[in-house]
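Here we start with a single chain on its own, the form predicted alone, put down as structure tokens.
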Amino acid sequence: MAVREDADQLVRSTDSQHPANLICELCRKFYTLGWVTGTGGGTSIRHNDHIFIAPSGVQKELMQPTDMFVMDYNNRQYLRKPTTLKPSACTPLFLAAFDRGAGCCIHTHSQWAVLVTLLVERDFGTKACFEIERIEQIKGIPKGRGKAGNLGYHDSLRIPIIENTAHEEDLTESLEKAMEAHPDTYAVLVRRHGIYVWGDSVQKAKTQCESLDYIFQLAVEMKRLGLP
């Protein structure tokens, strides 16, 4: 582990858009949405060749920039590793997203995400994806990597679902397989657990995560009301 002597300089900045500051701000917002309750969930940002990662087991709404782990993307070695905190178990899953060109990856324990995985399993089986169409908010989701523009009102949004595991890092292989099987997706649902969402930038990842959560809540309520 090649921890840098000047490691603290990697996370100290007065710029609100610096990854260490931005992760803290995002997680505070996500806490108010119920996405990172009880230390759950996490966020990671790639900035050039540095990966900034929120720690594990920390109340996300109380995080400080000095709580951040920083990794060298190329050699996967930590440049900064707080001695009193644990690295995020989500790290290999974040890296899977960055390997596919993402600039930010968000993991939430949204109740709406969990509920739609259960509804899909009940109604369509364990192999089915979450699918929905003719909902305006679908326009918040890109068509796919390397494709221009976002999905349209008449397009079908499909999000793959993988099975949960006892340990977060054990999800990596199934997440990568889902990414390969669905190359246009920017998200993977984890049954009875939550969702991973990534985007080309922090702004896009946040927009997509918010759009998807809105869609999931709408889908649950539509199902409750007996709407198709």
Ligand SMILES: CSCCC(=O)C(=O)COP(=O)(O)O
Contents of the next structure:
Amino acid sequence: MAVREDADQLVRSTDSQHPANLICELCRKFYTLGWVTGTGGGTSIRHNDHIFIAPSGVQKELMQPTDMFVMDYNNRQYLRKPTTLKPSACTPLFLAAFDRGAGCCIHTHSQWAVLVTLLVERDFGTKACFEIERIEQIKGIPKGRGKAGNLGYHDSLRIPIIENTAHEEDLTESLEKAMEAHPDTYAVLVRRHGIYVWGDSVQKAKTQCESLDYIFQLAVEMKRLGLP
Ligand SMILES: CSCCC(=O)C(=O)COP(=O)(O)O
Ligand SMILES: [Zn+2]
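Could you please show the structure of the form predicted in complex with the named molecule, as a counterpart to the form predicted alone just displayed?
Full assembly next; the chain just shown is listed first.
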């Protein structure tokens, strides 16, 4: 399918909840949290059959809705392609989350996420996992795909960790393997790099990402204080 002549209509809207507006707004917020510093990280939204994708290598906190790429989810063709920009290198990873029913996927370079990956042993299988229990905030994370409700205080939270690669797109295979090995997870950590968090909706992806970042910071500080 060719890029549509009316492609600008796909990203121009006065509705603050339009995906092209939301991605810009979210990335401005995420920048203040240190999640998308120095062009790293990003966010993608699926709205019906349209995938909204930010450009690669740009200051994510300064993006405009007209900078957004729009992909047809079914045939993976671009309906809108800003001519001077390239789509995010995270696109295949975002698509892996959408293929598992996500409505939004957030990638952060949060230092808390990076630090927790350094606290967990390397494992060359699919077993490397960050694990924590008896922390109230784990109630902010869903039990799993197709399961009703969120984790409870007495549950354990497990987030798989994959090894980093030289290029973002080369993470796709190990991300998909981690998703298969941990079907209940809504997030995958990337060692020395950051995290991918997805949710059924934008609101869920955002609150899950916030809960996880809070938990990672707590875990790092607990370790520093020598707490179990
Ligand atoms: C300094 S950022 C390196 C690339 C990266 O890890 C990332 O998340 C950003 O990728 P994008 O192509 O969306 O700019
Ligand atoms: Zn990244």
